[in-house]
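The chain below stands alone and is given as structure tokens, in the form predicted alone.
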Amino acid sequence: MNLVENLKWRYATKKFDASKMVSKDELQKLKEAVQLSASSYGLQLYKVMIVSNKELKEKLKPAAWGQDQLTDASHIFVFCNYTERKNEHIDDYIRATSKIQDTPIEKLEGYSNLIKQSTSSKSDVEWQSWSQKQTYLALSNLLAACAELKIDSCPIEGFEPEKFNAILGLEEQGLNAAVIATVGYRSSEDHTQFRKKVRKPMEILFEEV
């Protein structure tokens, strides 16, 4: 299974190599992962941001704790949850899906409103939280990607949230930057990629019952 031996490869890049670049066709590949995503009931209730803009990544850097990865990578990916439940995005999907798989809307109806009675009853924490664990499910799917791509990459949890809103624009389209990842080529001045990846055993982190 190839994918596992990629799976192997794959490190959290601490160091880039500034001089490599993505593809644009690499960069559509990854981008296709992200869009086949899984997320809950289909409805993807989150906006990828590519950022490659040299300037804006500096700009970007001071907010993600001065880490090297956001201006060295070639591009750092901004997944960002939808602050605002808002029943269009539902009605979108319902409308897409008619479409797509040729289903008169009326059928639709129950499933559309069984949705919005769900995130309806969600407390605005329990909002939040779902919908920014949204945008991890997408984030799998692009660090699994880059590794089939032998494209190096980097999740990153260390970021001042609302300083990346504030210089994106985000939260003007009502979105919030939850977790973001830089995706590159790695320099060969890399330690990390040498150590040896630690993993709990799988008699412990698993249990067949």
Ligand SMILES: Cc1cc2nc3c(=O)[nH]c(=O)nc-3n(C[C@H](O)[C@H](O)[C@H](O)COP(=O)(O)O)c2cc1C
The other form holds:
Amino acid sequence: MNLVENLKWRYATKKFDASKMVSKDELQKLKEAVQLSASSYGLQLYKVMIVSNKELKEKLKPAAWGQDQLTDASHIFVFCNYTERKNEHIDDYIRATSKIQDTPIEKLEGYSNLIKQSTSSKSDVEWQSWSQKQTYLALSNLLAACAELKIDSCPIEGFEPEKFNAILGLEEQGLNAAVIATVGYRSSEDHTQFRKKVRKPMEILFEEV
Ligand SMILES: Cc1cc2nc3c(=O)[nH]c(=O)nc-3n(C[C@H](O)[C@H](O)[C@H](O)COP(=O)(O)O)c2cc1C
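Alternative state: the form predicted in complex with the ligand, after the form predicted alone:
Every component of the complex follows; first up is the chain already shown.
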């Protein structure tokens, strides 16, 4: 399987070659892979900010433990979950489904109510956690798509969301930076690329019953 070979190739890149940028075409493919991510009920309760602006990257770096990937990578993907539970998210999705799948909106009312009931039964903490979880599926697709295109990446949780929110003006948009990833091309000096992968053995990771 190509996917497995590509996953063996990828690694969390620590040192990017700052002179290499991901092209517009390749970026478009990465965006498509993220767009096609599965999400609970299909709601996609997030937005993805893509940062390539040099000054902005410099500003974000100290808010990410000073990690060099922030400035050396070509682009930073900031996966932001919506912080407020709003029926608007569900209504937008139902309207889009009706239009794209050519289904009368009345036929989707039952599904709409089911989603509204299920989401309103969550506590605020559960809602936050749930909407953040969705971003990780998109992150995972981004990493796999990068690997397929031989673009390097590094998923990053080592950052301060409040500072990212302030720098990128996310709060005003009802957003919160949940997880980020840097993408670009590895530097030949990045020694981590030669490290063997450490993964749990199959018999410990899986149990077939
Ligand atoms: C959600 C998440 C957050 C991570 N945060 C960081 C980070 O802040 N900095 C970093 O250098 N690596 C980070 N990593 C990379 C992991 O350390 C790495 O994926 C793991 O050690 C496995 O190695 P590999 O991806 O190279 O196979 C993160 C990975 C994930 C999935």
